[in-house]
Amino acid sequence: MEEKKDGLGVIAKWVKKHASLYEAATRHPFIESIRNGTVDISSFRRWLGQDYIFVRAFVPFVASVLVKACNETDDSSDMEVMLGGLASLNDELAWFKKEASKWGITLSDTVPLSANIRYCSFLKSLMSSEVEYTVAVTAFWAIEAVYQDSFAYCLEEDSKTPEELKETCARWGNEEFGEWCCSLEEIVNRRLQKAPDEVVQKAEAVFLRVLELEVEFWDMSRVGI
């Protein structure tokens, strides 16, 4: 396998393969919108209500991935990371609530648009026993990185964020979270670089797949579809 031929992590070729499609996850124009200072803060709302309700699905999908790596893998490190990850889900839910409350959001009537349900399905269908760690370790780090890497743009030095947006930019683009990532990704890369062909396959498309959703994600924060 080619990826495992060379010095650079096979997420990084994907990264470089995959180019456009990273770059649409990544500067898509919401993105755009708040790290320019023109962000509809209506858009802006509707992120924050679907998003609490993304990350309340996120967390029984951590706590999958959590289980089979207690199952799966042979680095006893990687728990740690797992673990990090799913005790920071609770601080980052009771972070939605008080920022709702801020915005005058009520989370209890929002409902989950077609973009956020297709998501949140596509997390379900990867806690099946049936997936491999791997396979599920790489959609992990491919959420947690689009957000990483987004929001860690909207605070570069000549961003014109605004004021009241850089608290929730700070919270995914921070540079503690950015290590915590890369750790993640280490695993991802340690994993990939043992695995069969077949496994390779399926996370790659799974990465995919992940780019795509975040892409519909930020689309549907936009328009409210």
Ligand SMILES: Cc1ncc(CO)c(N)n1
Given for the second form:
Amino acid sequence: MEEKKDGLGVIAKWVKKHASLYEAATRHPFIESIRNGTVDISSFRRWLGQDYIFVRAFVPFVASVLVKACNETDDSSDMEVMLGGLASLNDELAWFKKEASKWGITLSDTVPLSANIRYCSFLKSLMSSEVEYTVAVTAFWAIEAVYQDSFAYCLEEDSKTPEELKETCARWGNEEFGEWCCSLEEIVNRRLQKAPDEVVQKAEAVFLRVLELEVEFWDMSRVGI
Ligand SMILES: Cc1ncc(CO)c(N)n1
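Show the form predicted in complex with the named molecule, please, because up to now only the form predicted alone has appeared in this conversation.
Expanding to the full complex; the earlier chain stays at the top.
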């Protein structure tokens, strides 16, 4: 009831409070360059190879959130939302392989760059059973929301996204994925509303860390330019 006073959930409040960092993560120069059609294809290729490595590390993290949802949640529908996320990663890995071959990228030769290694170790740290479900699911939401928001922006009506990148943008920018992110956000809001202060503080710190890591991840696309 309390959160309804101003109609905003905790997440919406955090996005407002940390607007400049949220914007840095979702309106990064790499994303802007896709949207205005000036994207450097070697940057796109670098991002694609790195993101495949990231998604492989993301799978066990999402599985760990699913396990926490089964053990800790007060609402049995949480598990289904987590399972939906895990299932879509199955398609995503197949898509990466197909897309990489289209661009002539050999995924097995792709070496993770340092920002990617840092992000993957952060995911690993969140898999510990010491990390509360509320904190882990906040990270899960933030990771997905940054991509949803960034790529949906590239598909807005006035965008000049190159035709050959539209499918990539639609992977994360599509409406269905947007709705799924909203379901996840509702779960996070519900959990945060009931959580002790100490857990809420941890979740906020994790949210901010995800945003920083996302900025560094996009920055990798510029290596060597
Ligand atoms: C770096 C990064 N963040 C978020 C997502 C969303 O799944 C992704 N594929 N890669």
